[in-house]
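Just the one chain here, the form predicted alone, laid out as structure tokens.
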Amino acid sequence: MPSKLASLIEQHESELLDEWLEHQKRALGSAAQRISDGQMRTASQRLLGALRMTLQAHGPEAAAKDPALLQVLDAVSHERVAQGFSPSETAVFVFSLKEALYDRLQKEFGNDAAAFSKETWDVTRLLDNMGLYTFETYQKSRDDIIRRQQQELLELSTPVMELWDGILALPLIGTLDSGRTQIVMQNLLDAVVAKNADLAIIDITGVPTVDTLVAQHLLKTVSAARLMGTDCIISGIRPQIAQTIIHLGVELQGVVTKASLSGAFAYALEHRKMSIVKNSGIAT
């Protein structure tokens, strides 16, 4: 027997949607602030539509599954997160439907125990569902803007700048891991190849520690560069990393380094035959 919860919706859509629209502001409280009226309208109305729409094509057993209505909810998830809302806040969009539906089921089934229970039960399962694929939603939306950032973050803490013709630095700043590394390694290729530089300066002055793992990742892109043609000068050896490295035991055989950037660029004018002559005269 088909259920009677999507000819209710149908019957009493507006005043669902008014009543649910309260109880989301009240669960929500102060956070409801993060959305306009208008906004938590527009994401209800849909929800409340499509998901009328799926019970009365699938009923309330296959409803949850229906691609149409897990598209809005996906919808509702990247939104709520773009807004800023937590898990369980998200979720209460879903949850706050509950109460509604249930005074509404009271007063159309509340003289009939059977059909009150039986509805109910339907109501308590397809949005128990509905709430955890929105919240298993929100996780994967949130995880996928944080490896975005990490990876922009990761590519804007690499930049390449040309010093001189030909002559490019690259600036470290942070822990140098395997997968920083690797977008390292492709910038300053990239670099070398846009430049056509055959000298490059890699400063890790802002490289908290340097330790085997460390090196290694440097003398990777060292030799990565070398194989383009192009020479690299490692700068920013300060005296505790030069002490770190000696412990170690790292060879930086062929490496040029030098303590500070400055000293790093002074040796690649030297290298081109080149020097900057400080001008005393006066301009007239």
Second form
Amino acid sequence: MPSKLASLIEQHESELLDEWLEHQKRALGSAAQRISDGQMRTASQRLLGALRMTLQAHGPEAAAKDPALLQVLDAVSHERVAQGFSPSETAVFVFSLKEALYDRLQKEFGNDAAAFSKETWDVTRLLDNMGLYTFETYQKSRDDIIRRQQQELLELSTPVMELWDGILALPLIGTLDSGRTQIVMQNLLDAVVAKNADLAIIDITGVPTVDTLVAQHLLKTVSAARLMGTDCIISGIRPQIAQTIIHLGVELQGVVTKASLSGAFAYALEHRKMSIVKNSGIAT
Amino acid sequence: MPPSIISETVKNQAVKLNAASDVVMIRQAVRALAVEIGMNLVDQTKIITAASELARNAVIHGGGGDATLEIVRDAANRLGLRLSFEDRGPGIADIQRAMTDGYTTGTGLGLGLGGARRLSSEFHIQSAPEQGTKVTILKWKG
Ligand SMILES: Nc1ncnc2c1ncn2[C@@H]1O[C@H](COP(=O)(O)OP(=O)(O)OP(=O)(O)O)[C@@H](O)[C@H]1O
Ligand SMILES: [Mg+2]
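Next up, the form predicted together with the partner chain. The previous block was the form predicted alone.
Okay, now the whole complex, with that chain kicking things off.
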């Protein structure tokens, strides 16, 4: 049996589109300003077209699973996330079509109660499923963005600096999880090669908790640097961290540790048989 | 040492332990409670670190579980933190061996359990194969 809904959409496609756009704008309020009328119309037109074709091909039962339709919903969700719409504002896109379709059904089948209730039921179920799907996709797109930002932040927050000829400093801030260690280690080893460094100071002043996992990651980083001929100093070991490390039973054997970055730098210079002297006041 | 007599739970908070990111949450939650009762910085750091170890064990070895964080008071009006970490994972067959420094069935240093015990005032572990694991620690203020 050909879908009544499909023919309804086909016969009134352009009026439906206008009515739907009206509903969307009303529901979105000032948020509607985030996209242009043209963008909104294009997205809506695409979905309505896809919905009609799906209904013609599969009927209302299977429509919500049709990949062609889902693809359009995916595209809309991604777009709305990027444009800064909230989840409910994104769902409005689909749910407002329900209202537009109700109005149409009312006009078409208003005096045939059985047909009206059947079609209304189909529309409700179909659009609810489409709305849910859009909502889930929105969530996934947002999670992807958050993950990507975290990744970017990781790289941003692990700089390697050259303090002096061949002396590197690596200030760590935050937690040192496995992913971060990988990046820290890579950055350090790259810098060791690029700067031909023989000493690296890893400063953990900004690492609030040093547990066994962090300790293990620090030791791994130190060993990797050592294999490349670079000695490491770990600085920023505050008294409370020192006590905790001892209770944990972690042995930082063979690693020079210092309370502060300046202490580590002084040690590094000494190691090089260099010192910083106060200028005696003679103008140069 | 017999377990302390706790006369009152002043505050009680439950936290889910499902992923590595929950271990970060636990550290922050424990820090907030330690600050709330005015624990000194050294004890704060110790209890946070112990919590981090036990939470990670529950996630990694226990396949996830629940933590309960409490502010408690004893009869002498002393405040402390009691933290418990419970999972329904494979459990531990030989607890004594698991507590041994350097023993690990994973890729860690094998210092988490022993370290958590040394960092706390009191430590209690309950575990059996297929029965999951529950570790409770307590640290008094000052
Ligand atoms: N909640 C748990 N459920 C099951 N087994 C556990 C649990 N906690 C600890 N274990 C077992 O006890 C062993 C020792 O734990 P411990 O925390 O001391 O070391 P680890 O986790 O292996 O390494 P790390 O030094 O990073 O903590 C673990 O390797 C594991 O086999
Ligand atoms: Mg552990």
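Numbering follows the first chain given and starts at 1. On a predicted model such as this, the values are computed, not experimentally measured, just so you know. By rigid core we mean the largest C-alpha set that fits within 1.5 Å across both forms.
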### Query
Taking the rigid core as reference, does the Cα of Gly131 move 2 Å or more between the two forms?
no
### Message
Is Gln11 displaced by at least 2 Å at its C-alpha between the two forms when the rigid core is overlaid?
### Response
no
### Message
Aligning on the core only, does the CA of Asn111 end up 2 angstroms or more away between the two forms?
### Response
no
